[in-house]
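Just the one chain here, laid out as structure tokens, in the form predicted alone.
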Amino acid sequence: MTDRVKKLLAILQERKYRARRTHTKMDITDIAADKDQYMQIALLMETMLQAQKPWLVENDLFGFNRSEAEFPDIRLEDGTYLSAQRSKGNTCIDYEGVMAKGMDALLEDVRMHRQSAEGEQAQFYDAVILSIEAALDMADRYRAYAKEQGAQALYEALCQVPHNPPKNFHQACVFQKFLIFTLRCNRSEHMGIGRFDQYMLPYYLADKAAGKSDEALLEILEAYFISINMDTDIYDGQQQGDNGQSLVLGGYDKYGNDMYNGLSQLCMEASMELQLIDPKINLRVNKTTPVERLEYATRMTKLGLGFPQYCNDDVVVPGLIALGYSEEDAYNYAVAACWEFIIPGKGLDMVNIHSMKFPLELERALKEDLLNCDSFAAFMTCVKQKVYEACQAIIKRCNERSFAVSPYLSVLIQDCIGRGKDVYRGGAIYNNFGVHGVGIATAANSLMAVKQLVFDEKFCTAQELLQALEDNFEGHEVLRNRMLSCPQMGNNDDQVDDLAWELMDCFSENIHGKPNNKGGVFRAGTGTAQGMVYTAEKVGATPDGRKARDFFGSNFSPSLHSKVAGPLSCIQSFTKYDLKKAINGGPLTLEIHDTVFRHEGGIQKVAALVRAFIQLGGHQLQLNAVNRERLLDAQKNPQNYPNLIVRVWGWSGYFVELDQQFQDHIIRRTEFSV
């Protein structure tokens, strides 16, 4: 780590620079109320950018740091504000295409299309033009400020980009920082970084050919990674850290060629040296991934950052092709904010538009149907009927939703400009909806308990079970203990695993591939996102012994109440299902005690677990190095742990900045010792 990088890292971690921000209330209703929907959004972006005053920290190579934290707004006729209707969604823009053209060429392309446009199309193009001009004005002000402050490297870069394509790696990173900054000022949330090691590779190789060393390029890269962390505390998300800045490395093309390269390795090195929450590293793998790479990635896991997250090309690519993505695009997949599989630059796949809550539907079936069922098969039919009804309601609700437009985002996604349509009006090439499947382990374990205790062993009657649930197990401790001792997911037990996959199949059959109102389809997924806490708070006691409002497991993982034999049995349980049928994403999440990583044998064992996961057909895997005692101490003494990083659900954040319920969830997860 160079002296420049050390100083930048210290500035970031001290957090004193945040005091430079202003918080100004900006209401532009008077100038925007009578404008069309596209122009209103463009004016909000222009106002936000005009409110930003350029500033740099010492040794700053990138700039584009927020000075104004608050967003402007427009009051609507019904008394609400436009911000409440702003469209949201996780996506990844066309970094490669945008940088190859430069913003001036993009602007000219829009102006050409505007010449023959009429009506709403003309409104759309006018708003896009204003948005690009506002963004370029911001870049020009930063260029002038950099020159005034003697930041020569940044000034020279801004003389080239973003108006024109970059010529070297530093310019390419400046261009990307400009795009991230302006998108955030457009209130475009959860913008992924995509396949950074692929679209940035030409600029990296150009510098290498010109004689620049890897050490010099690593300094630029580390300074860049620090730069994209500067404003994450004011990015929108459920918690600080939930900001979408996910970066994907490696992958395989359709000929089996390994795309991992020198820049991929440099990104891994930078992330391990800096140990920051962003960018979140995702590593694409398959059955031929060298074990040495898995061991190196395990050394990253050892640091406790919560990444890399592994994505298995052997499952993901055919799963995407089966959903209608072209082969070329499927092989080019990235991840959205957390773990959802998307095509960079071509899609507005609203990957977390809704969720199907397995325990909630099970609860409905218990209350409405259990007493009328004379066999477990009959009860299972009722549960699947509830899942079917929930899926139908989700499809109807999602297809009735309307979304605000986003002209600036549209210019950065194919092929909105060519089609003359906003990205939220069907302008993107892919317009699919993703639905999470929440709480599968809780539901499967509960079904197993019902089957075993009510129907097979007749340990209790249906009425007794329902009364115990109603009483939240108060006075029913013996029954609860029997519930907790029933077979549970994570132990490679076909009895309960088969019930889980029967539920998953029902969910997938009723969601996956169903048409939406954007010309796309619905995608089933295995993630929970914040549902592991927020949805769980709405569900009463369940027959697996879980008490009312207690947490679910994170994503596609065992219940927090399960006694799991070990990580291998857990992997075996969660790879039995054909995950190509639930390819919206959602990882198996395993916590491994940090003592495992303290010797080379432990590193090799963990890497072998990753290889087993790939070989068995898992689609996504998160491994987290944790220490429960340290987390408990951090809760009591947060001042001693300002930079302690943990994996939350599909992202990493600073432990002491999380709400206590998420801290508690992380502490309660199973720690394996491998």
Second form
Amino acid sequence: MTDRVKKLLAILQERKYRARRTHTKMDITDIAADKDQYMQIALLMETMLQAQKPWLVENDLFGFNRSEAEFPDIRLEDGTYLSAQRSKGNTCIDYEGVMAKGMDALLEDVRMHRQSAEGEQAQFYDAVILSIEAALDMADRYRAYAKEQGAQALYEALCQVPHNPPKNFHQACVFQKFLIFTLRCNRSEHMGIGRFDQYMLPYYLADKAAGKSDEALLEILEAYFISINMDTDIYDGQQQGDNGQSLVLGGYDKYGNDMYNGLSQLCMEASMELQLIDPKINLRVNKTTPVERLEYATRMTKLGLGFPQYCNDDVVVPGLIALGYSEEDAYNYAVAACWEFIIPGKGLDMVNIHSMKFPLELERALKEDLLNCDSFAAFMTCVKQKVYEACQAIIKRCNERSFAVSPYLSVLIQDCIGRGKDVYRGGAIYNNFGVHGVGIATAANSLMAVKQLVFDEKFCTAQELLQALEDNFEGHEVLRNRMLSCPQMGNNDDQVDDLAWELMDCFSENIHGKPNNKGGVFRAGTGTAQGMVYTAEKVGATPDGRKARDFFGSNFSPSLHSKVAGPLSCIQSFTKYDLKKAINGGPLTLEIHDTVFRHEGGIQKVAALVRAFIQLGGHQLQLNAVNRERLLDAQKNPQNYPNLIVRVWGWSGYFVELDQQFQDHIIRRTEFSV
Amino acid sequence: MQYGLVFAVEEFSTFDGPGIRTTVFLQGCPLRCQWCHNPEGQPFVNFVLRSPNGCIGCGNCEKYADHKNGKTIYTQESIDHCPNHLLRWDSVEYTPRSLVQKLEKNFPILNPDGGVTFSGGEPLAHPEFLLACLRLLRGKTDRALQTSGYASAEVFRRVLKEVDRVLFDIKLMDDDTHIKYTGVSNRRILKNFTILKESGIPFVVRTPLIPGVTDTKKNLSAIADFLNENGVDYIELLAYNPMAGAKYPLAGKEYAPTFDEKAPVNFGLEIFAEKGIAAKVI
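Please show me the structure of the same protein in the form predicted together with the partner chain, now that we have looked at it in the form predicted alone.
Starting with the chain above, the whole complex follows.
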């Protein structure tokens, strides 16, 4: 780490710069009153950008730091605010295409289209033009400020970008920082960074060809990674850190060529040296990925940041093709904010628009149907009926939802300008909806317990079981202990795993590939996101012995109170299903005690475990090196752990900045770490 | 039918031999090492473990326990009536076949150098069950034995015929000290070590470094000399585990080491280096 990087890191970690920001309530209802929605949204962005006063930290190479934290808003006639209709985004823009053209050329292109447009299309184009102009004005003000402050490197870069395409790696990073900054000011949050090592490669190679060393490029990259962490505390998310800055490395093309390159390696090194929450590293792998790379990645896992998350091309690519993505696009997949597989720059797949809450459907079946069932098969049919009904309801509800437009985002995603349609009005090439699958292990374990205790062993009657659930097990200790002793997912036990897959299949068959009203389809997934806490709080006691409101496991993982046989059994349990049918994504999460990584042998063994997961056909894996004692101490003495980073669901954040229920969830997960 | 008591089957154990490995812990040990971190594996019988963490003091476990000679023995009923699921049987009973069937499920993902390690307790204290398992595993996976070396020479010879590698503990060279801290003499152990060496089976010697007990200059020098005499040039050292006492309350026991467990561990690497032995701390 160079001195410049050390100093920048210190500024970030001291957090004092945050005090510079203003928090102004801006209401532009009056200005926007007679405008169409396109123009209203563009005006909001322009107002937000105009409120931003350029400022730089010492040694700043990138600028574009937020000075105003609060967004302006428009009050609607019904008293609600326009912001409530806006989607989080959760996608990845066309960094490659946008940078290759430069903003001036894009603006020119939009103006051309505007000439022949009329009606709503003209409104759309006008709003896009205003948005780009506001963004470029911001860039120009930063250029002037950089000159005034003597920030020569940044000034020179801003003379080229974002008006024109970058000529080197530093300029490309400045361009991207400009895009991130302006998008966030457009309230396009949760924007993934995509395949950084692919679209940045030409600029990196240009520098290499010009004689720049890897050390010099690493300094730029590290300074850049620090720069994109500066505003994460004010990014919109469920919790701090939930901001979507996921970066994807490696991957294979359709000829099997390995796309991992020198820049990929540099990104890994930078992330490991800096140990920050952003960018969140995802590594595309397949069964041919060299074991040395997995071992290197395991050294990253060892640091405890929750990176990298592995995505298995062998499963993801065919899964995406089966869902209708073109072959070329499928091979170019990235992840959205957390884990959802998307095509960068080409889509507005609303990857977390809804969720299938398996335990909730099970609860409904228990209450409405169990007493009428004379066999487990009959009960299973009822549960599947509930899942089917839930799928129908999800489809209906998603298709009824309307979203506010986003002219600025539309210019950054193909092919909205060509089609003359906003990205939220079907302008993008892919317009699919992703539906999470929440609490599969809790549901499957519960079904197993019902099967075993009520129907097979007749240990209790259906009535007794329902009573125990209603009483939250108070006075039913014997029954609860039996429930907790029934077979549970994660132990490679077909009895219970098969029940899980029957449920997953029912979910997938009834939603995966079904058309939505945007010309796209629905995609089934295996993630929980915040549902591991928030949905769980709405579900009463379940027959697996889980008490009312207790958490579900994170994403596609065993239940929190299941003591699983170990990681070998666990990865086998969770790879039995044909995961191509749940390609919205959502990782199996394994917590491994940090002592395992202590010596070289441990690193090799964890890497071998990852390899086994890939070979077994898992789609996504996320490993955590954990130390329970440290987390417990951090909860008690937060002042001692300002920079302790943990994985939450699809993202990593600072432990002490999380709400207590998420801290508790993470601590619970470590209980059975191996 | 032969039964064995197994108190843990640990997948992905990273300290018990090469590769991805599953370790089987057999219940029952003739030694009583003061620093033992698996006290629940010492008795030769199954019993109920009771975790104190999360106990609300409802008294159900006591109410359903057997009380004999002032001792409380928890029962299945105690397990059933704990509202927080804090009690469980320590061991599971397996036949050699049922155990091997369980282990076999992981064979497809044990990489080529991985396998199964039998540990304990003391695996050699269950020779018939152990041998039956090892025979069933012959040719299917790498079979390792992790042992204190405390067994009759006859048993040890028979088991050596069915294992592919051995992790062999040498704790203390002085017999009186050995008896004091482990409850048994080291004579059988040292004898068995020569049998092991002559067998030609690959092995690794391991020494737990217990502050003021095994990590003394005198003991480590004596171990180094013993290894030299036997032509062994490699040793693995395991630093004292400060969490060693963690499971004693679970097993209803009190952790009462007579050594100072807070004292720094002396790794004695220079002692081994002087005598030409490569020492690795794991």
